Structure formats: structure tokens, C-alpha cells
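The chain below stands alone and is given as C-alpha cells, in the form predicted alone.
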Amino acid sequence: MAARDQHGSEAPWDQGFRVIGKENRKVDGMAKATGEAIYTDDIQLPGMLHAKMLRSPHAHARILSIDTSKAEALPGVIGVLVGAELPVRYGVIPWTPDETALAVDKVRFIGDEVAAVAALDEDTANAAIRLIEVEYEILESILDAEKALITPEPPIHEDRKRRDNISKHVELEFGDVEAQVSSADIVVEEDYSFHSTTHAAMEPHCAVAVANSDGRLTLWSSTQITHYVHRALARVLQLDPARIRVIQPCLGGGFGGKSDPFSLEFVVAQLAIKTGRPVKMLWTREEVFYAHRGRHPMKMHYRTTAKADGTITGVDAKLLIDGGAYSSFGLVTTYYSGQLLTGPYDFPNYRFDSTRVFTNRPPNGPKRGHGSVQPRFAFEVQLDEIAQRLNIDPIEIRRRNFLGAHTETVNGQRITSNGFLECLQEVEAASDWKARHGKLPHGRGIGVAGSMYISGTNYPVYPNKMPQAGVQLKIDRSGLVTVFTGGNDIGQGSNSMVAYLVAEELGIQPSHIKVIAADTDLCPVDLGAYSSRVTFMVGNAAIDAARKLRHKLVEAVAVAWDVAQKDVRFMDGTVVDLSAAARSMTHVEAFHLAEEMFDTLGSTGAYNTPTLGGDYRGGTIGSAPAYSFTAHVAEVEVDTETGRITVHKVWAAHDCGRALNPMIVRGQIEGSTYMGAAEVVLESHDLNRFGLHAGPSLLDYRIPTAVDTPELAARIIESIDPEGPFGAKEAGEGPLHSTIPAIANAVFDAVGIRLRHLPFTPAKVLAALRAKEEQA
């Protein structure tokens, strides 16, 4: 029997794949590789105006006045911009909108926006920012959650139905949690705490603007979210959503870090319509520092108990989220600080209490892993302290509460393929674990840790029952397919993915696709590259418009033949009859039998998740059509004198369903590896005692470079889920997760210390030395 796929259709790939699994060259590598890629800053528009932003030097601070009159009057400056007249609020979350374009009454972190200048080149208008004089009223600042949390006053957000500074309160529970406690036979209660990063992407946020004479606004942005831009700037500039066009040029690097609307955008558009010139910003290394959007820090309480045999009975977690200034994408991360925590292990009671406040630090927003890298860090080492106590092994104690492939989550998430043991088996034998963990010289140690990551996600961010990712295919007579897909490549790679999908379910050679996206004039809506849904969603829409295009290509050649559909073939460029190999067409002559029966040819493709999560208010954040899972082997070093940590080698093995690319699958495992990594030796976003940065720049934020990074070794399971585009699931954040806590549990191998807040600061290191050999 024909093997059928999430379409109830049947699958192409039952006979082999020509295109998908291959090692194919990305659609726009070449252009990047030539420097032919066009990147936002490189538009350059006749007439364009350059802009700069005033921001605010102080933490919290009312602002009584604002006086532009001499930076108006400079010469060369051709419009200034307050946040008076952008006053209305927005959100990327439409229930938090706290966040104006510029800052209207008060300012809530140092670099906060304040005012805007637009001039004949960047020179110009930095000197006019210098000429504002802002009057500031300063406020007591809230620099530290705990203190948020316990502080109404002063809120930092003031027309708020709370009277306080949190910003989002979930506590949910599953089971009876307290009941375990008195009759575990091991109960491990710790803290931990996760530090705040950044994304560090090479290109800076740019946008530019034009207003045309008839009223259309285009605006090009280095943005990871094209459809909530386009949102915002209608709703922000108040203008007809049919009026305004957004297009995302190639992009150097988002990791999350633009998958806000930022004040830059909205602030080339109005100038641009101010002023009727075209209008650029881009912003500084030091401003992208300034408006952050970087990993939560987090406080994290933690108590597992378990039985002799290593069985998890319960989880109680309580976590205490830094937010920032600004709502974000805070009331998802606030419930996927819980909500993903539970697989790839199965226990039967579970709870947690989350609350993310607000602070006057820069804002908070998702980054690599999304609210669950760090939970994922205080389980997995509280699972590895666990194991130790029991005397177990800590890849056995893993296996022991698998949850298993077809399944239920205690929270009730929907689990469909589940490669988690393969992927324990594989870091197992490639690290060569039972001869070395335990057991190699002082200093020198290997951990294990695992986790599991949304392959897309069941929460549309705006309610709505419209497709949450949809692509449009149109054929040319020359041959040519040109897909438009609203989906945005951050770097990962989608548009190839769309381009692999097409040409294999059209049979046709990759080189004749042409893949058009993120622009809102042309494409369907894609709804972001955010959650890991491309791959999963943007594929499905794929497959389902090329789906529909095949269909009447096959019944063309098959009435032009004679033969019955299930005789015409299509591969790689060449239609061939299996009923008589003598017989054939190109592609090109097939598309011309299809035009003359059907007309122009096209179609469009659409997906959305089916009705997923649990019965409870929030149960649908953080559930997934397919979840991937991971399992990372960490080596390192601890210099027990100078307390620096080596990480020399990470063994990671990740289950993405089918690799569409295995070369690009591997290059997603080992960033997200090497951005891990980065994040327990090195990288930590600073403030200081008044809330400015330590460090605001490239020089002083530590990244690893060739020398720092380790040795990566990237390993592939396929575990084939039967809903994702021809088994497909996410590759780009799932990898990064079990990276930090492997290496926490290396270092207790190598010096039997537990680290449990990061970052993992040679100081850090040596004061847990210390306390070991005292209580020795």
C-alpha cells in the first residue's frame, strides 16, 4: 500500500527520493557568498534621508519637556520626530501593547528612545540629536526582579489594571506533586539561576522607508517577523494594512533578536511620510546592545523526587523571570518557562509557578530556545545530582524515564515520533561514555544531559482561524516555478527548504525554482521565523500547493499519453511513462500539455495545526504539532588553579525527523551547540549598579572566537514524523538546550562540584573548589 501523508494524499517519496536528504547548495549561498546579496543597509534610495535616535541616559525618569528647536534649525536636518506623535501603543502580543515608538510621558531603561532626527547623511543628524534637550523628573530605578517582585512602587508601568511591576503570573499543576514528597525515596531541592545574553547576530537592526506620492508605504527591515511589522505599523501609523508594504531583505543573523517590532521601524516610516523623502536607520553596535531583547534571567527553584530506581515521581518547579522594561513576547515566554519542560522524560505529577515583573533594565524577548533553555539547565542538573546520589548512571537514568513515541505529556502536549533514545544511544557510543565518564584524570570530566523543542507552535500570537502559514506557486512556460512564501530566512536556510520541497514533489531540479519571500505586496501570509514553525509549517504549505500543481500536470501528460495517472512520473526535469520506458517529456513540454488544459497554472498551499493542548486555560502555549528531541556528551577541563573552564569537545545528537538537508541540519546543530556553549563560559550581558551597560560592543562582550570554540560533532536522527513535511521537524533551537547543562554535569565529573549559577566564571569555580575542600 501507497504510503500517505498528513494530506491523506499519497506520498511521492514512496518511490525515493531525487531532491530531499540531499546535500543540495543553498538558493542563496552563492549570492551571499559573492557579496551580491542585498541587506537592508545596502538599499540606497535617490534623495534618502539618514536617521539617528536620541536615548535616554536614564533608567526611570518622567520626561517634563522636550525642546528640538535647535536641532531643527541645524542646517542639513530635514525632520525631527517626539513621541508625541506616535503615541499609540503596540505589542507583538495584541493583550500587552505597552511600548511606543518613542517615549511618550516616561522612559524606562537607559536607552530607552526619546526622539529622532532625520538628515542628509548620519554626520548631520548625530549632531542634531546632540542639540535636544530633554528635561527628565528621574525616578527610583528597579534594577533587580526580586526586588520587582516585592515592590508596587513605582510601577513602572503606571495605566495597568495591576498596581504593581508584575508582568504575567501562571501557576499550573498536574497531579498531586506534595504527595510525593514524604514518600520519595529521594528528594533533591536546589536554586539556580540563568544569567541574561544576547544574540550578538553580525547584521544591526536597519530599516528604511518611502512614502510615495500616492500614498503607499514600503518599508525594508532586517526584521525575522515580516507579518507583525506589517501589523504594527497599521495600527502604530494608523494607516489602511492595504497601504503599507513590508519587505525583509537578506538577513545577517536574528536568533530571535528581531522577531519584535522595533522603534526603528516605525520611525523611518513616519519620517518618511513627514518629510517625503525616503529615510534609512540603522542602528550602532551599541544600540543594538541598548535594545536588547535578549535571553530572560531567571531564578529557578527546583525540587525533584524520585524513587530508588531512579523513576521521577514529581516536579515542583518555582521561577522568578526578569522581563525588562517591556512586555515583549513575556506572557509566552512566562508559560514556556513551564510548559516545555516535560519530555523528553514522562513523570506523573508536575507543577509550576512562573512570574515575569518588570524591571528598569533593557527588555527582555525570546532568544535561541525560547523560555526553556533555562529550566532545561536546572532539571537536567538536578536529574544528574539525582543519578549521582542513587549511584546510577546518568545516561541509564535518562533511558529509565524515556516518555516514549505516541504519547501524552503530563501537561498534555501532544507527542507523535520521539528519537530520544537514539539520540542517548548515539552521544553514548560516539563519546565512548561507559569507558570514560567517572573515569578519566582530575580535571577533565564528561556530562550528559537531554532535552526536547517545539517544531512549531500551536499559538497564532493574534487569535485567528486564517492559515497560520500559506505559499503560492506560479508556472512559467520556460519552465521556471517560482514559489512565494510570506516565510522569513534568518540564515537557517528556509527558502532552500521550500525550494527542496517543490522540486521534489514537482520532479522537478531544484535550479528551476525561484523562491520570493517576505514581502507582504507578494507573498502569502507567513506568520515569522520564530518557535521553530518554518521548517514544519512553511514546508507543509509547501508541499500542499506543489501537491495540488502535480496533480494537474499528471492528469495533462496522462490524457496527452493515454495512460492512467498513476503511470506519469515526473523526476528530476523528465516526465516518463512506466507503463512504456521508451516514452518521455521534458518538464517544460508537460507544463505546456497543463497550461493548454487547465490555463495559467498555479495554486496556493496552506497549514494549520490541528486542535492541540490541554483543556486549560493556557494549554495551548507550548503545544506543538511535533516536538524534537536532543541529547548532548560535553567535554571539558576545569584548571583547578586558575578555575577556567575548557569545553574541548560537545558530542550532540538531535532528532529533526527527516534531515531535508543534512548538510544544513548539521550546521543548525552546531550553531545552536556553539551558542550554548558560548553561554556557560563566556557570554553575560552586564549592567551596572545604575543600570547602564558594562560593555556595550563586540570588544567587551565576550563571544567565542576559533580559538575558544570546541570541537562540535554533529549527529542525525531521523525519526520520520508522520505530520511534518515529509517527516521533517525543527533543527535550528532544539540543539542548543541540553549543550549548557551537559557541560555543568562535565565539570562535576572532572572536579565534583556543582555549578549551578551561570555563567560559569572562573571565580565562580574556584569559590565551589574552596567550599569542597571545607567540607572535606
Contents of the next structure:
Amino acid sequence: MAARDQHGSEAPWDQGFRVIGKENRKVDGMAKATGEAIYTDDIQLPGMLHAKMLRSPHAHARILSIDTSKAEALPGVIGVLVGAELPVRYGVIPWTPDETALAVDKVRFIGDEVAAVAALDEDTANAAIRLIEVEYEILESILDAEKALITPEPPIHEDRKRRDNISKHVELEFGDVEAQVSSADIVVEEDYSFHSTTHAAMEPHCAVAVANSDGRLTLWSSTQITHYVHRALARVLQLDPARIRVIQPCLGGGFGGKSDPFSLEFVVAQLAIKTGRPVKMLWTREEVFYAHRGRHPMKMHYRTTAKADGTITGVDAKLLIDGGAYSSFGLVTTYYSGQLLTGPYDFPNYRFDSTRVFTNRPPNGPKRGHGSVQPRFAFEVQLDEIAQRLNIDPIEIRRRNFLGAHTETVNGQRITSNGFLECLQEVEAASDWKARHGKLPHGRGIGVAGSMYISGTNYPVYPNKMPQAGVQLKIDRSGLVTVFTGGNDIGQGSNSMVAYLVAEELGIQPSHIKVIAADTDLCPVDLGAYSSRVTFMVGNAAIDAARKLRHKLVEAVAVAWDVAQKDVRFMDGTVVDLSAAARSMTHVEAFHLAEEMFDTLGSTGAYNTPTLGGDYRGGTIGSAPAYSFTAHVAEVEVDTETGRITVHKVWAAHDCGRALNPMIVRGQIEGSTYMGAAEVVLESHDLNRFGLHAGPSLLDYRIPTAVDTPELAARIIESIDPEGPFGAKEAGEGPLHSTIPAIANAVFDAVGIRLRHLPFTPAKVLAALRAKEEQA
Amino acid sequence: MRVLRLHVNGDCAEVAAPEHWTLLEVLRYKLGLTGSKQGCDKGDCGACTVLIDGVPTLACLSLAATVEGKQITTIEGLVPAHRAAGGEGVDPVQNAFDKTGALQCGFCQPGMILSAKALLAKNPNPSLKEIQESLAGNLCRCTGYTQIYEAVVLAAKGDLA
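Given the form predicted alone, corresponding form predicted together with the partner chain:
The complete assembly is shown below, putting the previous chain first.
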């Protein structure tokens, strides 16, 4: 059923969209441009205390004792907290609760939280932290994933069922990959690796808590998942969740780095309860680097078999994933590392064997393109090599293996709309590929890669059959429609998206919509801003709520005018009578009529995924109601004297279903591509041999400035998904993936070296150039 | 504590603050001008950029005591100045940033907008390269900068219908 059909014959957009597809301003743009927007650290409350953390100086140690007496005695210190006071374990994935608000018996990485102090001001809190005496028994630390794989002792987590350092192991096979090896015309088998990178959102993590005398707790937090923080707070603080309110103020960037419940949220809440005063904690930039939850480093082995015409016959993958000190989303990461590779190409046979291990490094988690950016890099470089060895154009080989639309992947993922071929065609034309690939002067090259990503996932993190997203509408007699959504706007524009959808569906102006979001007391549950689920799920819930309301409005007007409901049309805030064109009223008058007829007006809407995924353990993880597709062409210059790679330009074409606001979609494509390019040549979240961060600052961790960023050419492909909100799919994560292998493949085109180990430092480039010369 | 007389957005504010406090701390936590953001507190990110006598300056690296007597402009000062000059709505640079979608999370934007204001004040028609160089001290993690360049070009053209 096409999206249009789902709306019925009276759909307001059979005369074209009035809001959707237009470059409308964002609902919060002006507030952000003027400084009016309130972020968590902008909240100042009377009598508020400032809290600070004591962190572990050891990568792995047992805590023998903590003495806080000197800190408590310091004038100005109001409250001190240690791990024993909040011993309940939590974890964003309910099956792997291995974190505590503060370390209870062990520390597992340099930077692990040990104790906290709330004081009258920051300086006093910092001074008090230095007075806390902790006695440690230093344990052997494991900083290398390969060592963790083979070393069960010492176990980083001691009380799990398994006494080793394996966090999660997944092995799945679809078809028979071994059988393909003997019959293949070509077999390419190589090792690849992806290094550690982090989100580096501009806003550091911050939380503010107030515990009222009636036993109610309010937490403002820079989180991208209000609902999971709400659940985790209730669990750890052992409070009735009905007495906890979690609010996400304006968020200064997330990219996955604010998806876990974090130590500071529990700590400020408990300190607020303990002291009876509001408490704020703002992490320093250095602390944000330790909090991390960044991209998992992976060591990857891929073997692809293909026919002489480039048809892929099998893909076999073995991955070693460095999880760092805690589980975080690791169960999902491990599945995603295999499950999300099975498009946009048809794999008749596929196997992956992924192991996530614990190490004494800052915990890894979800970063934009969670779990699938690393495998995508490896596979797309391998596919490029197959094309080169078979003498097939790299774009052509991707076309030949196209999976198709309205089909199923080898691992049972349902594919709906698929605009990948159009993406390829777009970047091929825009980059003048045919005239330039393989034909640029030595040192300059272009490369291509493709990818796909989920628009949300069937897997709701904690098992339940309730909707994944809910939206509530409230009507005011002024004509204002207030939308209540649990969706987290983290800068991607989800509040604007909801406003556009409701305005379109109701036939009113976006200026008559107000969005209240991410406040657990006010808003229906949404599972949060992760796995690129918000547009698809919250968007569909918003349309559902608005449609129910529109039916009432139309009925009230039809009765008043004594016309058929199909003749009542809401457009841009005016209601017109299609049977007698001269008659009209404002939407405000229609609201009044409807309120007279139905009493107080409002509606709710919800979205839940259909049953999706293969019938096997883990089959629902990574099963999305729709997938986005992307193709990138990158143009690079390699300085053969210095080994330096400069990425000059990246063309990115992304199939987002329908662009609800092309300006916002373009911003997502450009931002994703920029972030991916930086992971290739600039960014590296390095630790030294003791596990100490090599440069926890925005000077040392080199996110690109305006002069470092390549020219970005974003193109939107609209495949119009049958189940997306007005046909939309995700745009926030997919367009990162293929940036990275496109750059790697461009380096090959430029100077003939295959770089398989990120990041591409000048040293690696020079070594590869030297090896190539020696071979020649 | 030290009593400071600061000229912020055209007002003279008298405020007591610890001796070692930066301008950013005084603006945010004493004057309630939270539009200036703290992204790193060590001069790496540019989110705290304010104009001091018209020059983009990192408020997190400026001791509050050293800027007494100077004219400080924060993001909150742009709309009142624009209205005082007879304008309507918001400052054209703010308007342009909103119109081009340059604001995603918005955290870097107060600083970015002030850097852009300073650029346009001395160079009303900057080239792309000049825009990039002028904004290179303001990190943005969301946009890839492209829509920010579009905003500055739009503000320079003044075509903001």
C-alpha cells in the first residue's frame, strides 16, 4: 500500500504538499540563533550546589578503601557520595547491567568514576575531590583486544557467568560460504582495522537535579534518550518512577555519545536527595573524552568470493570488537557489526563471527552509524579490490550486485524502498566519474562506495509490546496545536519534523504548532534518539495523532455546512468548501465547532514496528521497517613526499525516502560526511600504554575546522517509502558510512596503494608507497 | 571576590566575582547571559566567542578583571542593538543562520554568529576562503560548515525575504 493510499481519499495533500518538502525554518532555530535556547548548563537554581567527580588514575584496580573524612570537613562541602551508597547495577541493555553510578569494588579504566562531592561552588568541590583518599590494589590491565580474547585472567568483570573477558559473541551463517570458495572465479581475503574515534559533541555532558520535599525528583540532563534515563534512575535510586521526572533541555549534539545513562545523572540525583538542595554537575571536556562510548575499534577479516562478472557469491567475516570497560550497547553493537552489511548488495551466502571483548579502555558504545561503519569500510574496500582485479568499473560492480527494492536480504531483513541505483547514478554524474576515474594525474584520485542503514529497529531494548513512539496533541481555542512527544531533538531537527508533519496533516500553518518534547511528566513515551528511529517512528505517530484529530475537525465542519466530509478541506489554516468554493472559515473557527461537538479536543497517536526479522536468535536486532541507502564519491590528493592525504571534495547521494525538509536533510548528509571524512585522516581517540588518554582535548583530538573540511556536495534521492511518514526514511546516520571507504578507494585511484588500516596517517601512506615501490 | 564594572551589550553591570573568574563565568553564572557557551573551557572550540571592542575574543580565556572598561557584545546583545538602530526582528546574521538551516544543535552558533558579525563588519563581501579562515576558530560538530557558509553569504547579500 502506497503512503498516499494510507491517508484515504480525503488526504489533504492530493493537491500537493503545503508544508512537507519545503525548506521551512526550524521551530527552534531562532531561539538558538539568539542565545535564548536553554541547554542543561544554562539552568541555574537558587541554592544550587556544584558537584565534581573523583576518577580512577588506574586502568584496572581493586578499591580497598575510600576515606572521605577530609573532604567532608572542608568548609563549603555539603555532600559526599561513594559507590557503596548506590550499589544497584544498571546498563542501557537490560541483559548486561554491569555499571554502577560510582565504582563499588573495582575501577576498570582510567577515568572510571569513584566518588563525588557537592559543594557551594566548583572550586570547593574540586578542592574536596583532591582530599578523598582511595587505597587501590593495582591489577594487571588489558588494553589490547587480542589479548583480552585469549586472556581470561584477570576478568575485568568478575561476577558474570563466564569467567573470561568476552562481552558478547555472535556467529550466524546464512547459506554456505565455504562451498563458494572452490567454485569462485576470484577470492579476495584481507585484514582490516578501524581505530577508536569519539563523538566530541560541542556540549559537554551536564545534569541538574532537584529533590522536592514531597518526594518528587526532577532531573534535567543532556541525554538523547530520556526514557532509558528515567528507567535507570528508578532502578538505581530505588524510587517509584512515577515520582521521577526527566527532562532533556536543548541538547548541544549527541551523535550517540549521550545515549547511555551516565554516572553524573545518578550522582546529582542522589546528592540532591541527600542534601535537600539542587545539584548540578558539568563535565569538563577532558571528562567527556573519558566518558566516551565512542566508535568501537574493530579488527576485521573479510573473505569475499565472486564470479568473473563481479557477482558476489559469498561473504565471510570475522570481527574482533574492542568493547572497552563496560557493556554499554555492546550486545547490539555485536549484532549490528554483522547484521547490517547485507545490503545494498545481494549476498547469496553470508557468515559473520563477531566477538566483543572487555578491555581496560574507556567504554565504547554507539557512535553515528553504530556498529556498521567499521564493517562497511572493510567490505567496500574489498569490493573495490575485486572490481580492480576483475577489471570492472567500481560503480558498475556495485550496480551489478544491487539487491533491489521490495525484497529480502540473505539474513531475513525486509527491504522496502531502495534508491541505491539512483544514488550511484547521481554521484557518478556529479563527479564526472567516467571521465576522471583512473584518468587523473598521479597523486590525485576518486573513489566510490555504497552503504545502507536502518530507520529504527524492531528491537525495543527492553522487551515490551507497547508502541515504540507515542505523540499527543492538545488543541487550544486560539488555534494553537501543542504536540507532546517523547522524541529527543538532539539538533537533528526532530521537533521541527513533528511540527511539519502535524501542520501538513491538519492543514494548518507550522507557526500554529508548538512542540513540547522529551519531558517524562508531560510527553508520551518515545524510545529516544538512537538507531535513526525518530523520523520514522515519531513521525508516523505524529501523523496518526493528527489524522485522528483531523477526522473530528472535518466532521464538525461538514455538519455545520451540511456537506459531505470529502468536500471539507483544511489548507494553510483555512477551511474551504470544495462543493461551494465561495465558502470558507479559519481553522480556529473549525476548532471551536469541533470542540462544541466533541468536547475538549485532543488526540493520541502511536507507532509500532510490524513483525520483522529472521526467525533466529537476534533476528530482530537490526531489522528496520525501512532502510536508507547512500553512495559517496570522494576526491583526494596524496602527497607522495609527505604521505599526507587531503580530501578535496565528497559527493554524497542519500536515499532518505522523502525529504520532509530538504534543507534539514542536506544538513544531515553534509554533517555525516564531514564526520566520516574526519575519521579517516584526522581523528584518533588514542591511549598511551598505561591506558591514559593521549590528548583529551579538542586541540589534540582534531575535529575538523572550517579550513580542514572537504567541499561537500549533498544530493537527495527520494524513493518514497511505503511505510515512512509521508514516505520518509532516516538521514542522520546512513550518510556517514560510505564516506570512509570512498576515501580509501580514492587513495588507491590516486597512488595505487590499498590502505586497510585506519586512520590513514602519513606514516602508513609512506610505508605503503615504499612497499609498492619495492614490489615493482 | 572583586567588584567588576563591565560594559556588556551597552549596559554597565557592576558585579562581584572571584578574582580568577573568566569573562565566560561572569557572563554565564553572574549576569545570566547564558547564550555564550562553554564547550571546552580552554580556548579550543570557540563556543564562548564574544566581541570585545568589536574583536572576536574567547571569553573562556579572558580574565573578567582584564576587560573592565571595554565594550563587550554577547549574542544576547544583537537583537537589542538591531532594534535600537531601527531594525525589526532579529539581526540579519542571526536571521540568515536560521534561514539556511545552519543551526543544528546550536551550541556553537552564538560564537559562530559573532565571528561572522565581526567578519562582515570589516569585509562586507567575503570570499568563501575568507569566510572559512574567519570561522576556523569556531568548531561545529553538526553541519560540516556548508550551511554556515551559506548563511554568511546570505547575510552579506542582505537578501533575507
